[in-house]
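Given as structure tokens, the chain that follows is alone and in the form predicted on its own.
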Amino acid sequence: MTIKLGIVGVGKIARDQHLPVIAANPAFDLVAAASRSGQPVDGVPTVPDIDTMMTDHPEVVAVTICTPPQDRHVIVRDALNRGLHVMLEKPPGSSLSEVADLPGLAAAKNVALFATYHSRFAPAVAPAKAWLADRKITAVRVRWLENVRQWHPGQDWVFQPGGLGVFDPGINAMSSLTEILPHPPFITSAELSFPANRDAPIAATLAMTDIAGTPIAVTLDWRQTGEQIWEIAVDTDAGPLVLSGGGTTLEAGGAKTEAHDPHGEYAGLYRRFAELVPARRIDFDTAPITLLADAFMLGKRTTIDAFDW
């Protein structure tokens, strides 16, 4: 059966990502957008909220959340109070007390609900994580790398409080980490670059281990011009793995191998929404944003130059 799915907020990533793989994916039928800005989405009604949505489409059984993740939880409770299951894009949240809050409302209503990192479905996610599972690991460095006016032009909300300013997009790297190490990470210092006229950071260094003790550098910057950098390195016993363009490419056991679908990932996303709904089931993995809540508790902040569009 064709799930008839709605989407709240129809922002930049929902254009370019989500509503192409909807389309392309014969499991989902979008019948409605809610958009408070009022920005029409093609083909489909497009209406100011989830209420209003509810009303004129009660066909709808499942929606995608794409706002600012300072809106979410309101919206989320809401979508899961009337029995919808519900998508949500990364991060799940702006605090861990929201996000801790919702697995449980959602097992209340016996509906799906998924917190995605679209970057543990990158190609090359899967191998690098099998590759490491039996090698003795000795070092590991991740560098994120991204320029912010390229990814959110003019998006205030990113470095307003709850929009986590450079850990957007380091919760893809922390995703792509606790996927594929074979024991769990954690924060041990760090350090943390806010702009004088923003309330998020523009830049950040992790120190992590593991249980292993194993030295993990993370250098998250949203100042990168020129060449964008999402790479892990990791350092074993049987030589250097890896993996590059933001899990498009593995290098290891002197292998190379390369491949990019720019609608991939999130086509892997729907493909799992689409196993969750009608088995009503909970995937909701609280490892990648706990570990950048940890490193805003364990972070020297420092005030750097004003930062502007």
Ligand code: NAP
Contents of the next structure:
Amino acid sequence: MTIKLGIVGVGKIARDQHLPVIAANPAFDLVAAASRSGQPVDGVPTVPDIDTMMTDHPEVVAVTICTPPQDRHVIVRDALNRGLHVMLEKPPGSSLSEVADLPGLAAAKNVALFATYHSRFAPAVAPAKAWLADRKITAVRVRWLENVRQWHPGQDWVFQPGGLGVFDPGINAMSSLTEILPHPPFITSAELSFPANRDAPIAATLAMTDIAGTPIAVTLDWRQTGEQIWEIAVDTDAGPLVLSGGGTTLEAGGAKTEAHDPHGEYAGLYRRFAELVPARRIDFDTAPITLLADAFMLGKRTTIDAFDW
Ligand code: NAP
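Switch from the form predicted on its own to the form predicted together with this ligand and print that structure.
Full complex below, order starting with the chain above.
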């Protein structure tokens, strides 16, 4: 039986990924979209909010939340309290306490809850994890360098409190890192660069380690023009492993594999959600957002030049 789905928040990621991927997955039937500003979606009606969605389309049993992290908690609680299965865009929220609140509510309502991390579904992530599983790791370097003007054009929420700044893509790095490393990493110090006119960092460097004492250096920067770099480089006793292209390319043991599918990560997310819904299961890892929170807790802050779009 198809899952009657609603989507909440019709912005860049909903249009770039969710709508085409839902349309291509026969497990889902998109019934309605919620947009405060009435953004049109081909083939389905737009409603202002979940309340109207459930009044007009009571057949909806699951929703995907694609709004920014601020205000996300109220929307998710509302959906769970209505007995809807919920899939969340990353990050799962804008604070640890509101995120911690959600799995218990989903369990109490006996519905599925899926905190997605699309980067974990990149094709080279699972092979990288398998290759590293029985290697001795001696050092890790993460570079996540992208152009905020290209990926978040004019989205002021990313620089507002709770928008996370460069940690919005940084959570992709953290989700891949925590997935592939055999030991959980933790942050020992951080330096955060805040534009003078913004409330969230545009760049960050993190010093991290793990229980084995592995040095892990992370550079996140949203001012990158030219080549966009999403790379995790790992030194091991069996030579280097490099996971690049955000998880599409793997170089390890003298071999290189590349796989580019523009909708592959999100297709994987929806296949997973289609498994979770009938089983009423919760997939809700908080490790990536915990690392971001630690970066804010430990971070030395520097004010730099103002940023304008
Ligand atoms: P966006 O383009 O700004 O779209 C978000 C939509 O949410 C808006 O169009 C807005 O539509 C709605 N909305 C509801 N409450 C809102 C609020 N309080 N403030 C602002 N908008 C609100 O953002 P996006 O890039 O799609 O990102 C949405 C989520 O996806 C974020 O968590 C982001 O981290 C994640 N994501 C984004 C990308 C990317 O490349 N951009 C990639 C992966 C994941 P209405 O005003 O019509 O309601």
